[in-house]
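This document opens with one chain alone, in structure tokens, the form predicted alone.
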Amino acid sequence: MAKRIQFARTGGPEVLELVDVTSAEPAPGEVRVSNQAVGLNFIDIYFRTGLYPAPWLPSGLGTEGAGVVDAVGEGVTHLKAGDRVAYAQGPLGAYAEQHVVPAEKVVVLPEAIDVETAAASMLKGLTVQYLLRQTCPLEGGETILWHAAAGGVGSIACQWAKALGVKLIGTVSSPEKAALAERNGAWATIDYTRENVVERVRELTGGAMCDVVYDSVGKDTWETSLDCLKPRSLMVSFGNASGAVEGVNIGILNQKGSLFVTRPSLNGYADTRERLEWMAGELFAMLESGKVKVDIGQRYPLAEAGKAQEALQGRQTTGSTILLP
């Protein structure tokens, strides 16, 4: 038997339950991971609330974890029992002591990276990798706007952008979060609770505005984000923290300067084992070099997953949050 968090109906944090389940055996092409740390992400809240529908109910939750392989299915050759591993694209169910995952979505951890760091950075770090290195390959010298710069993804993005020679302007909700983003390498910060984001971007850039805007907030920041862009530049919408962007008239992209827009996802980029290995290799290299350091701002027992999600949704967290089975 193993413990896991599951939900039988969508709703608030109160729908999450800690239950005992029979340990599943891996099918061909799968491995079972004994989780030692589990990542907490906004996408987990989307599934819990029903914004993203779970394949079935009751359902497990979470897609990111790190630990040790304890069982290997038929046909798996690149992993073996005892390997220290991490994953970020598993089926729902990572909020658990054990999780069965397709082997092609699992990577071996370098010795220098501990499981807590891996669980706190795998999904967030791979997200930053595809956003900065693939969605719009930055070469240095660009000016970008990043919403929620003190969060888990934002904290990594600030550091990675600085390493690339990119000027990252980060939006935050408090002086404390501004200080954190700046320590992580943000070129400048904007406290959106006290400052007008568009006007401040115009001041900071001398009227030139931004080459790319990275927006994980969604509905509440969509118009603001578009107004922060240069003509013919790129809007990257990669999250829905405030709700989905809906009812958009595509003509607005013309009105605001022949803008480009994309809605990428990790699964759209890490779509083969070879691409995942390459992306993870870049992330691990950044971690091992010290150019990116992961701030684990909060640790919660697995049983307090609902409390952890509530803190994340209420913008009461900084850096990454992990659950400990």
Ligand SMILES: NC(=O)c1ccc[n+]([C@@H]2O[C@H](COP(=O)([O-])OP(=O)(O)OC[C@H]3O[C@@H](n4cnc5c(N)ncnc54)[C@H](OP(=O)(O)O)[C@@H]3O)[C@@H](O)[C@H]2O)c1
The other form holds:
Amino acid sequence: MAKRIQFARTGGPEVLELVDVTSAEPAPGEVRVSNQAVGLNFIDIYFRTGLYPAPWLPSGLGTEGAGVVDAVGEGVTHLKAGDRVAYAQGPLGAYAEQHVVPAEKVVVLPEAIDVETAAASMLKGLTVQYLLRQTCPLEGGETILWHAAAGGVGSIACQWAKALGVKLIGTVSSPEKAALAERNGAWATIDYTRENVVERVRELTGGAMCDVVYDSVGKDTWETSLDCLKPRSLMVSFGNASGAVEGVNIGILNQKGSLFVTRPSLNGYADTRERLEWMAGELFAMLESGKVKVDIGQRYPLAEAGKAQEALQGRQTTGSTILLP
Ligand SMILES: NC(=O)c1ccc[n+]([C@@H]2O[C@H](COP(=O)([O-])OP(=O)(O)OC[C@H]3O[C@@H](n4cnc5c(N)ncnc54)[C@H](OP(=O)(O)O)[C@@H]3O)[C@@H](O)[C@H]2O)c1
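For comparison with the form predicted alone, provide the form predicted in complex with the ligand.
Below is the whole assembly, all chains and molecules, this chain first.
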């Protein structure tokens, strides 16, 4: 038997329950990971609330974890029992002591990277890798706007952008979060509870505005984000913390300067084993070099997953949050 968090109906954090389940055996091509740390991500809240539908109910939750391989399915050649590993994709169910995952989504951890760091950075760090290095490959010298700069993804982005020589302007909701983002290498911060974001971006850039805007807040910031861009530049809408962007009239892209928009996902970029290995290799190199340090702002016991989600949704967390089985 193993413990896992599951939900039988969508709703608030109270729908999450800790249950005992029989440990599943890995099918061909799968491995079972004994999780030592589990990553908490905003996408878990989208599944819990039903914004993203779970394939079936009751359902497990979570897609990010790190630990040790404890059973290996037929045909798996790159992993063996005892390997220290991490994953950020695959079926819902990482909020658990054990999770069965397609082996092609699992990577072996370098010695220097501990399991807590891995669980706190696999999904968020791979996301930053594809956003800064692939969606719009940045070369250094660009100015970008990044919402939620003191959050899990944002804290890694501030450091990675700095390492690339990119000027990251981060939005935050408090002076404490501004200080954290600046310590992480943000070139400037804007506290959107006190300052007008578009005006501040204009001042900071001498009127030039941004080369790329990375917006994971969604509904509340969509138009502001478009107003922060240079003509013919790129809006990357990659999340819905305030709700999904809906009902967009495509003509707005013309009105605001012949803009480009993309709505990417990690699964769309890490879609083959080769690409996942390459992306994870870049992330691990950033971690091993110390250019990116993962800030684990909160740790919760697995049983308190609901409380952890409440804090993330309530903007009370900074950096990454992990659950400990
Ligand atoms: N597309 C992808 O591949 C992908 C992958 C990973 C994550 N994401 C997205 O990236 C975002 C960040 O994820 P994360 O797990 O690292 O979370 P996070 O940034 O640690 O937490 C979300 C932050 O968003 C800000 N926020 C603004 N409006 C909010 C609202 N109405 N409700 C809640 N928070 C609000 C808050 O920061 P302030 O208090 O400073 O405003 C909050 O701390 C999420 O939207 C997530 O879905 C997308």
